[in-house]
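The chain that follows stands alone, in the form predicted alone, written as structure tokens.
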Amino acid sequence: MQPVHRSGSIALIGPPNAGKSTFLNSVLGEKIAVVSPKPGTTRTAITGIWTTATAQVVFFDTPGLLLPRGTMNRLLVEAAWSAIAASQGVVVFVDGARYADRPAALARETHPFAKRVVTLGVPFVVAVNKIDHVTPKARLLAVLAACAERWPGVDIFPVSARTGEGKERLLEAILAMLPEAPPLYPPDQLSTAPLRFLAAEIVREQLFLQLRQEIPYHVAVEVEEWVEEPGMTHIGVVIFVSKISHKAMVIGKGGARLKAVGQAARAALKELLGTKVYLETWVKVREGWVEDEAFLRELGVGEVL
């Protein structure tokens, strides 16, 4: 008798910086989603495909759910809910370390989505993430109780996306939400996102990591040139900023910061593409781009890829 094969989509949702992207990368064993310590790094619902002998899960790593203030935030929230609508199950991520000493804040800060996810009729579980940052572990009990009060009757899983603690139990719960079905994609495919998009995300990740304060939120990246040759990929990237003063900050003194961003991005692109990479970067000012919906959609902001 052949084993049952399960297949379907699972949306990873939650507030910004709850660890959704880190969890996805950990499950895949490859870096598909960009990660930084700054909240709001994810700007699309990007897919990650996890395939085993008996299952295939298409994960949607969604932007952090927050109040939709401004055009870009509205598109991000729309992308998250679009991913949920296309899913057979949902994992709600909560930052356990954030609420360990103030569990009462959990209800307030999950308000933008907590009730809506219940009314959608999609099965879901809750992952209390970053438990490796909480000592002693008894401090997590109040967070787990707050989650149980927020979502009565829903299974709650303490996990660490960074170390893998609790990951296997959560994956078992994820598979249980999926229907019996054949795989949707080839077993070696890790995402449906285009390589050009992933390349732009790698550059943007480095900008988030190397720029301070609010500047990364006013930076966008677009691949304008892509030429493949035997053993070499030529990539031309434009970095858009919303103010002239931001351009100088991105470039840095004597071009030092832009050079550092390019070097780190080139190394990651080489690993992604499996070829040598020649990367060129330009910085351009485009005032008001964060409120330009047509331009945001050109960049893939708020899309499901």
Ligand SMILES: Nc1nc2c(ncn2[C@@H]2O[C@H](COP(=O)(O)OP(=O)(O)O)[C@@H](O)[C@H]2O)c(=O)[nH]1
Given for the second form:
Amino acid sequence: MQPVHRSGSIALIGPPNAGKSTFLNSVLGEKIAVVSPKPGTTRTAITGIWTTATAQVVFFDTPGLLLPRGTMNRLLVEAAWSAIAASQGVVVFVDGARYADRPAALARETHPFAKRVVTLGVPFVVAVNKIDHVTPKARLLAVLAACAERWPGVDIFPVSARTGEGKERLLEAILAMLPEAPPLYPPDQLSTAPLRFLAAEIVREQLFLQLRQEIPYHVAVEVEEWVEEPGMTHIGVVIFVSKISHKAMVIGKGGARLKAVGQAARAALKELLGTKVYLETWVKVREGWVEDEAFLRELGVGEVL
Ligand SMILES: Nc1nc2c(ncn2[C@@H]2O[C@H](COP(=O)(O)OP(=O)(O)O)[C@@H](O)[C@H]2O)c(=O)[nH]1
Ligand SMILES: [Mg+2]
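The block above covers the form predicted alone; next, return the form predicted together with the ligand.
Every chain and every other molecule in the complex is listed next, the one we just looked at coming first.
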């Protein structure tokens, strides 16, 4: 008898910073989704395709669900809900370490989506993440209880996206939510997002990691040049900032910051593309871009890729 093949889409959702993108990268064993310690790093619902001998899961990594304030957040939350609507199953991620000592905060911080995810009628499970960061483990019990109270009857999986603990059981639960269906994509395809977009994300990730305070939230990255030669990809990116003062911060003393961003991004791009990479960066001021909906959409903010 042929083994059953399952396929379909699963949305990874939850508050910002719960570890959704880290989990996706860990399942894929490749870096698709950008990760940083700052909430609000993910700006699109980006797909990551996981293919095994008997299943293909199209994961949607989504921006954190919070109460939308401002144009950018409104688009981010919209993108997350579009991905959820297109999915056969949902995994709600919460940060187990964050709520260990204050389980009551879980109800507050999941408020923007807790009820809606139930009424959608899409199957879902809950992942309590970052258990590697909770000691002693007994401190997790309050978080698990708070989840059980929030979503009665729903299966809850303690996991660590960082160490992989609990990952297998969660993946089994994910597969169980999917219908029997043939694969939709070739086995080696990692995402439906264009490479150019993934490249821009790699540069943006470095800006998120290397810039302080509110500045990461005022930078956007767009690829303007992309030329492939044998063994070499030339990439030109524009880094948009919303204020002159931010431009100086991005460039840094004597260009040091931009150089460090470029170096780290180039190494990651080389990994992604499997070629040498020649990376050029320009920093442009575009006043108020964060509130400019047409420009945000042009950048892919709030898109499902
Ligand atoms: N200790 C620990 N940190 C984690 C884990 N998963 C994610 N993180 C960290 O939490 C932060 C937010 O992760 P990210 O994947 O960007 O969260 P997202 O906003 O939900 O996509 C990053 O600094 C991650 O390295 C985990 O399982 N354990
Ligand atoms: Mg993310």
